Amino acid sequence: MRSVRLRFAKIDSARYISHLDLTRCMTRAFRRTDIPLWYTEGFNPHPYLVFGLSLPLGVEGYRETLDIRLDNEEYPNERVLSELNRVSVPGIRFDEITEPVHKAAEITAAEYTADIVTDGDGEALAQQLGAIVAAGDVSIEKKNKRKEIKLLNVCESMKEFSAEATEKGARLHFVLPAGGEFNVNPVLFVTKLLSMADAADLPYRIARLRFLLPDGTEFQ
C-alpha cells in the first residue's frame, strides 16, 4: 500500500457541486476505473479519500488536493491520472499526482482571485475596493465554536490584497486564513466588500488558487 496526493481542478459548472456530492462523485469515478484503491477495514469498508479543504459552493479551485491509498504499489501514477480523467465529470480535471509531503492540518491560508464584471470603469472600481480594504475595516458575520454569531474584521487576518483593472472589470487577489483552526469564507468577504462599494449587484467569480503553509509556501 502507498499513499499519493492528487491535485485537481474544480471549475465551470462543477463549482456548484457541494462537498458532499463531490465525495460521492469521486467514489463513483474510482469505481469506473481499474485503480486499486485501498479500502478501510471493519464492518463498513469505504474508500480512503481525504480532501485538503472543502470549497464554498460556487467557488472554483485550481490546486485542490485529494489523498488516496493504492493497494498495488506498482500501479503507475500516470495511469491513475489518465483513468480518472477518462471517467471524470465536466469541470473536474486531474492534473498532478505526487507523494504527500505535508499534512492537511498544516494548512493555514489559501490564495484567491475574484473577477468582477462591470460595464463601467474597471480602474475606478479597483481603486475604490483597494481604498476600502486600506481603510482597515471589512467586517463579516461569522459563527464561533459556540455557534454564536460575531462580527469579524477580515482586514485584521488577511495576508495579502491587491486590486487591478481588467478588460471586463476588476480582479482582486487576496490571501485569507484557511484550515481547521480558523477559516474565512471568500464569498462572504467579496460580497461584503462589493456592498461597501455600492456594487452589490455586480457579478463575480471567485477561484481558490492554492493552499499555503504558515511560512507562506505552498502546501505540498
Contents of the next structure:
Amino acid sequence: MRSVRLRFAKIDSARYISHLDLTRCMTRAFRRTDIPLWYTEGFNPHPYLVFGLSLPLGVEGYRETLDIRLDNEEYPNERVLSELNRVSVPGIRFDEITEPVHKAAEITAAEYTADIVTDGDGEALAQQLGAIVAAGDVSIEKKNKRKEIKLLNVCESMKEFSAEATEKGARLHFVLPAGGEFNVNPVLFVTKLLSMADAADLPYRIARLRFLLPDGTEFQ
Amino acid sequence: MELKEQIEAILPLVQKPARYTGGELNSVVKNKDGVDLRFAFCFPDTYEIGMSHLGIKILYSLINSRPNYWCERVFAPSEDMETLMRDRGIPLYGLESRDALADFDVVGFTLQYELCYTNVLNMLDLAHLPLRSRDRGDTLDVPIVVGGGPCVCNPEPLADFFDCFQIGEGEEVMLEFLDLLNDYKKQGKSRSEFLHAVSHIEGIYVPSLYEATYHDDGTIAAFTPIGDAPAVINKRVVADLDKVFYPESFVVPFVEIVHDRVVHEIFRGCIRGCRFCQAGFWYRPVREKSVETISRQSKRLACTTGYDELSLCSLSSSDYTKITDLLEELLDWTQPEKINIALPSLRIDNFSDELKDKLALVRRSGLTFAAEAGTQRLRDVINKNITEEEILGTCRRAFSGGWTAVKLYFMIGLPTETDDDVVGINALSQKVVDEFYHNPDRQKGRAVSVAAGVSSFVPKPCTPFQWEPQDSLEELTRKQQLLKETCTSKKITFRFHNTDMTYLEGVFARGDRKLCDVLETAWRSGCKFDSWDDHYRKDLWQAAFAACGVDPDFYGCRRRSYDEILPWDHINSGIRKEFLKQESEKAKQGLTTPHCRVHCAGCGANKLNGGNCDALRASSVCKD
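The form predicted together with its partner chain is what I want next, because the block you gave corresponds to the form predicted alone; please supply it.
Every chain and every other molecule in the complex is listed next, the one we just looked at coming first.
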C-alpha cells in the first residue's frame, strides 16, 4: 500500500458540485478505472480518499489536492492520471501526482482570485474596491466554536490584496487564512466587499489557486 | 444578457445548483446545428425524483442513439429557482444545452402520477409555451407537446394541453413518431397535417381529433373520432425484452437522488391479477428478460457509471421464473466488484429458503410485505392471493434468520370493506409482533418493529374496480382514526397517507375532459407540487372546482354502471372489458382468480403482442 497526492482542477460547471457530492463523484470515478485503490478493511469496506480542504460551493479550484492509497506498488503514476482523466466529468481535470510532503493540517492560507463582471468602468471598480480594503474594515459575520455569530474584520487577517481592471470588469487577487484552525470563506468576503461598493448585483467568479504553508510557500 | 449568462448569474443563489447545471457524467451534448430534431424530455417533478426514474433513462439513451436526434432533460425547478427564473424572465431550459424549450421540436412529458398535472402546466408556462394545444398555431415551429407514461391509460383530464399522447411502451413508438415529425418538418407541412398523420401510427392518440358529448347528468353520451382518426387507440407493446433497446450508460448525477444506482427491469407485466392494481393490468402481457441479458447489460452499466449498487425492478421480483439463477449469476461478478444487489417488490408467498439465503448475501435491509388488507375475506375480494399463515410463516423464517424489522403495506377504503377489515390490519400487525416473541430463534436483546404503511385506495382505470365509488374523505378519515384507536402496541407504527391528496388523485384518475378547466384554474390560483405535503392547497382546489362548476364527487365517489361510456374507453390496454366485469363480479362474491401460471384467466392482453405472453409459456414448465 502506498499513498499518493493528486492535484486536480474543479472548474466551470463542476464548481457547483458540493463537497459531499464530490466525494461520491470521485469514488465512482475510481470505480470506472482499473486503478487498484486500497479499501479499508472494516465491515463496510470503502476507499481511502482525503481532500486537502473543502471548496465552498460555486468556487473554482485549480490546485486542489486529493490523497489516495494504492494497493499495488507497481501501478504507474502516469497511468493513475490518464485513467482518471479518461473517466472524469466535465470540469474536473487531474494534473499532477506526487508523494505527499506536508500534512493537510499544515495548510494555513489559500490564494484566490475573484473575477467581477461589469458593463461599467472596470478601472473605476477596481480602484473603488481597492480603496475599501485600504480603509481597513471589511467585516463579515462568522460563527465561532460556540456557534455564536461574531463580526470578523477580514482585512486584519488578509495577507495580500490587489485589484486590477480586466477586459470584462475587475480582478481581485488575495490571500486569506484557510485550514481547520482558522478559515475565512472567500465568498463571504467578496459578497461583502461588493455590497460595500453598491455592486452586490454584479456576477463574479472566485477561484482558489493554491494552498499555502505558514512560511508562504506552497503546500506540497 | 444572453440566456446562458442569465442562468450563470442565478446559479450561485439557489439551493443545490448542480440540479440545474447539466454536465453530469454520461449526459449527452451534441451540436445543435448538426441535428434534425431536438427533444426536451420533461419530468414534472424535482430533479431528485425525475432522475430516479428508469423510463427517462431508457428513452433519453434511445433518442440520443440516433445521431440526428438530440434529447435533453428538463425537471421542475424548486421554489427558489422558479422565483428567480420568473423574476428575471428566464425560460425553462434543457440541462444539456441550456437552450430555452421554445427552441426544441418536441416537448415530452412523462406522466407518472395524477398529482403532477399542475406541474405540467407550470412547466409549460415557465417554458413560455401556450398551455392549450389549440393556441399553438398551425405550425411545427412551436414544439409538439407529447405525453406518455402510465397516466395515459386515461389522458382525458389533460386532453386540452397535449397535442398527442404515446399510449403504452415508448421504446418503439418513440422513433416512429420522431421519424414522421422529421419528414413532415422537412416537407414544410403544417401542425394539423402532422397531427392528422401521426394519429395513424399505432399507439398515438391525438385528443383534438375526438369530440365528447355529455348527458345532462354529466356522463358521456358519445365519444366520436373526427374524420378518419381511429375509434380505438391500441397500447403499444414491446415484443421481446431481450431484443429491445436498453441503455449502455445512465446519466450519473452529482447531487444525491432518490434511487441512485443501476436499475434493471427484469420483467414487465404481472401474473398476479390483484384487482386494485393498475400497473398489474396495464403492463401486461408478462414478458421476461433472460438471465444472460440482464447480467450482461447490468455489468456494462456498472462499468460506465461506477455505481456500487444494482437494483432489480419489476412488479413482483420473486415471480421472475429464474430468480435464484439470476442472483447466482449476478453475485458471481458483483461480489468481487463490491457491488450490492437490491431486490425490491418481493411477494410473501414464494419467498423460499433458497432465495432467502441468496438475499442474505446481497443486502440486509428491512423485510417489506404488501399484505394490502387485514382480513382473508377482503384479501380474497381484491384477489391478493396470500393467506395469513403464509405471511406469518415468512415472518417466522425471517425472524429465525435474524431479522427484526418488518414493513407491511395495507390499504383502507377497498370495495366491500367493513370496520372488521379495518381493525383486522391492527390484528394482523399484532400477530406479526407475537410471532417474533414466540420465536425461540429470534435475535435476543432486540425489539421487533412493525411499520405498517396504510394508504387509501384509489379506484383506477383499467382495473376491475374502475366502476367502484371511492370512499369519501370523511369515511377515510374515520377509518384512519378507528385504526389508530385500536392499536395498543408500541412495536407497531402506522403511517397514513394524506386523505385529501388521495381524494384528488381519485378524481383525476377517472376524470374526463371537463377537468381541464379545473386543472388550469387550480394552477393559476397557485397549485403545484400537489403530492408534496408542504405545497398541497386544499382550499385552492376546492375553489377551483367551485369556480368551474364541477362536482369532484361525480368522479370520485360515484358508482358507475357497466354500460356507462367511461372517459378512457377509447384507450385499449389489451385487457378485455368483459374480463374486467367478470373480475368485478367475482370480487363482489369474494371469489379469487388463480394467477396466470396456474391458469390463464383470458384477460386478453396477449392479443396486442401477437398472442404471446410469457406467463402462458412458463405455465407449461412451472411446477406450481
